[in-house]
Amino acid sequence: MSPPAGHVMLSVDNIALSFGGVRALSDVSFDVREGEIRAIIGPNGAGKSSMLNVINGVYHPQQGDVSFRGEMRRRMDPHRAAAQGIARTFQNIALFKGMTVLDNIMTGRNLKMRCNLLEQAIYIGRNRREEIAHREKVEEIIDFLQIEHIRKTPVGRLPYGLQKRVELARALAAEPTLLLLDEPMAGMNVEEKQDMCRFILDVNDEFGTTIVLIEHDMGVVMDICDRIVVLDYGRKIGDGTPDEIRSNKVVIDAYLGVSH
């Protein structure tokens, strides 16, 4: 798989972060283009997950610039960065789970209502025009993502590969240009993961939406990613095409297995 030639949409330039004497990351740089899938891949305790904060504005750098769709900034917090495009899933399934599959991705149109909290109580006139439109859009993604059967179960009671699915498609409720995931796939069997991985290929090329995701499992990475970037305790070690990786001495060492 070629990388895409699209603009740069999001650039992280010489990031680093610290919690007290712990170095998470150190000028670490990569950028993501405009209809990719660019993955970060690393040991566990590399900074992934904390790059990933580090975009959507959880994490403050102390040092480095983040940049999107040419905006520069050293501070974002994660408000902002939804309303910009920047969507989320979770290492850890983040979803509210006494409410049902329908009403949870309706929460990922949060950002997209505009009636005020009267409209809302009331529910007349335009918010209740609103909220119809924003339930169609929200059905769509549950067709999308084949869940229709469970869209009226409690979260709660789902098992977890389906669980990590409406999480995707809270996510895609944001209509997000860049979607972040964070391991999308742990703790899945190989039959969940290959349904996952197709839905992710399908939200890139039918939506057209940029993402970036963390992965340990090699063979995916390796199949749907476009480039990738390696961490290794806070450090980029490697970045390119999978080819360019696979044959990289330097992470083979650190990560993939021993050269020799």
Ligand SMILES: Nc1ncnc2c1ncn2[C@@H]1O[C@H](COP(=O)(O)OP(=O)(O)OP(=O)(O)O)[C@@H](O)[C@H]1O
Second form
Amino acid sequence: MSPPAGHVMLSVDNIALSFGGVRALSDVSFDVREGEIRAIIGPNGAGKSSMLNVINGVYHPQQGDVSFRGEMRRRMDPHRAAAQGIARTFQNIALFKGMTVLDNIMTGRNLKMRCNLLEQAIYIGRNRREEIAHREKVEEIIDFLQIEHIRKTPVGRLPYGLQKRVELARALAAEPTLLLLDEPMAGMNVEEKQDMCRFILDVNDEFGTTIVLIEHDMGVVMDICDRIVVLDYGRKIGDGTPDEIRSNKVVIDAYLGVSH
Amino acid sequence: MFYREAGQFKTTYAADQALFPIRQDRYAMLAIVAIAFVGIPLFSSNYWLTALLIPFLVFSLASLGLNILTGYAGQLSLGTAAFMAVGAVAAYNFQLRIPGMPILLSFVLGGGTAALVGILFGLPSLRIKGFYLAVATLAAQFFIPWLVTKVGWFSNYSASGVITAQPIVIFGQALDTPREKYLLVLCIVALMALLAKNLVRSRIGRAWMAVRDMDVAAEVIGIRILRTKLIAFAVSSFYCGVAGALYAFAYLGSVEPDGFNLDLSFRILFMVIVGGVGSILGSFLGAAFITLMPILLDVLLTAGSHAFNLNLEPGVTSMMQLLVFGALIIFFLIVEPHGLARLWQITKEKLRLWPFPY
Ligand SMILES: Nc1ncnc2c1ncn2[C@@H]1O[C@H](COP(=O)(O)OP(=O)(O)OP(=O)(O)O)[C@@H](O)[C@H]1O
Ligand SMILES: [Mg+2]
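Structure of the form predicted in complex with the named molecule (previous: the form predicted on its own):
After this comes the whole thing, all chains and molecules, with the earlier chain placed first.
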């Protein structure tokens, strides 16, 4: 796969983030281009998840800037990030446990719904039409991810692999332009991983969604990603196409070389 | 066998999103409505209406209110009775001070006042959760009855702050018999239950549950946490406020602020726990259970003491009540946190398969 020649959609510049004494990120810069699949890799505790949290405003870096589609900001709140079209999934599944699969995915449509409280209380009329219109959109995603059979199941009762898929569905329901995936395949068996890879590629292909993903499985990363950022102890130690990363001396020493 | 959805295919999302998608549920609901609106008024004695059914409905409404806040939005509150007090006192004052004020509008405004107070006491929920938030709502619980007793204006300077509710007159028609009062309360509670059901199956309901289940994920998907919580406080307190107004106007007639005490708040919390956290139906089941249980126990104990020729002291029965009460609360907290509503759902699932085990 050749790197796409899209415009830069997101760039992070000189990000530094620390928690008390712990430096999670120091001086990290990279960019993400329109339409690409970008991976962030690195050993445990390298700061990968922290980076995603900075991008969508859950963490506020002490230093550095994030600019998304030409808009620069240092302090972002997650709500604004969502409104601008950034959606994500979490490393430890963060579904709404007490709700059904369908309701979980419907929350992804929250920002696009317009009815006020009174209209919702009355329900019939505008609210009903709105609910049905969004339900149709959600059903498309349910079809796409092949989870029709579980749509009325409370998510807490689902096996791990399916929960990961529902979380992806919820993020997709927001029709994001940028999708952040934190270890979408962790803890899955080979078959589930293959399915998930296919879904990620399809999302990228069919909806043109730009994707940033964190993944430990090198095979997967080398296969599906256009470009890769490598973090180690909160610093960027490599950035490039899979081929470039594979032959990067520093990366091999720090990460790829050590028994993986 | 009788509770099956087989053969009932839903061909549109509209049909799937209907209030009662399963036909048997629709019939059951119609039957309940018919009994509540026709059967009970025809056949109930005044004692049943005033001592059981009206309080049952009023408590159902209050636990519905608390259930919205605690069950759906996940914000524990111990201030339910305080918000009821606000509704009662406000409705009383709207009636008292504005000539020609329609009583129904007073109830709505009473609820509205409670909603505003609810928002105020909900503000700490931005910072604190769970147990600590419950303590903050406890502040409302102690402050509001105290304020109403202290400031004579609220009760029109009556002795010890007792509020004597004005008679209920609607369109020149005085509703003074228990039957009429029951029907009025029933209409209000049924309507508000329907509205609550609509809210929880719409966007705001999903937002409440999302905030309850995983607030970081909710925020990341674009739900404004504080706003969602405050709306829950407002709607919940509105319901409690109207319940408080009905408590004063249709049930007791006159109330002292101290009647809206922590005991009452806990009673309503127990109704929610026993009935089912996060369930509209559960609010009604819980209220029915806790209103009826003491009476049932009383009957059983009296019958028992007669049968076995025991000479129970009067204190023993109320002791027994407390004991059974406590045991049940513990049972529900440990064994079935989703309460009677969940037990009912399990029964339905079993019925769907009955008589075949699979
Ligand atoms: N909220 C937080 N509070 C304190 N320290 C944190 C917090 N989040 C992350 N850290 C610290 O920041 C560093 C980077 O953590 P991060 O979760 O970003 O790593 P990671 O690369 O995602 O690791 P993994 O592969 O294990 O998921 C770690 O040392 C971690 O302990
Ligand atoms: Mg991580």
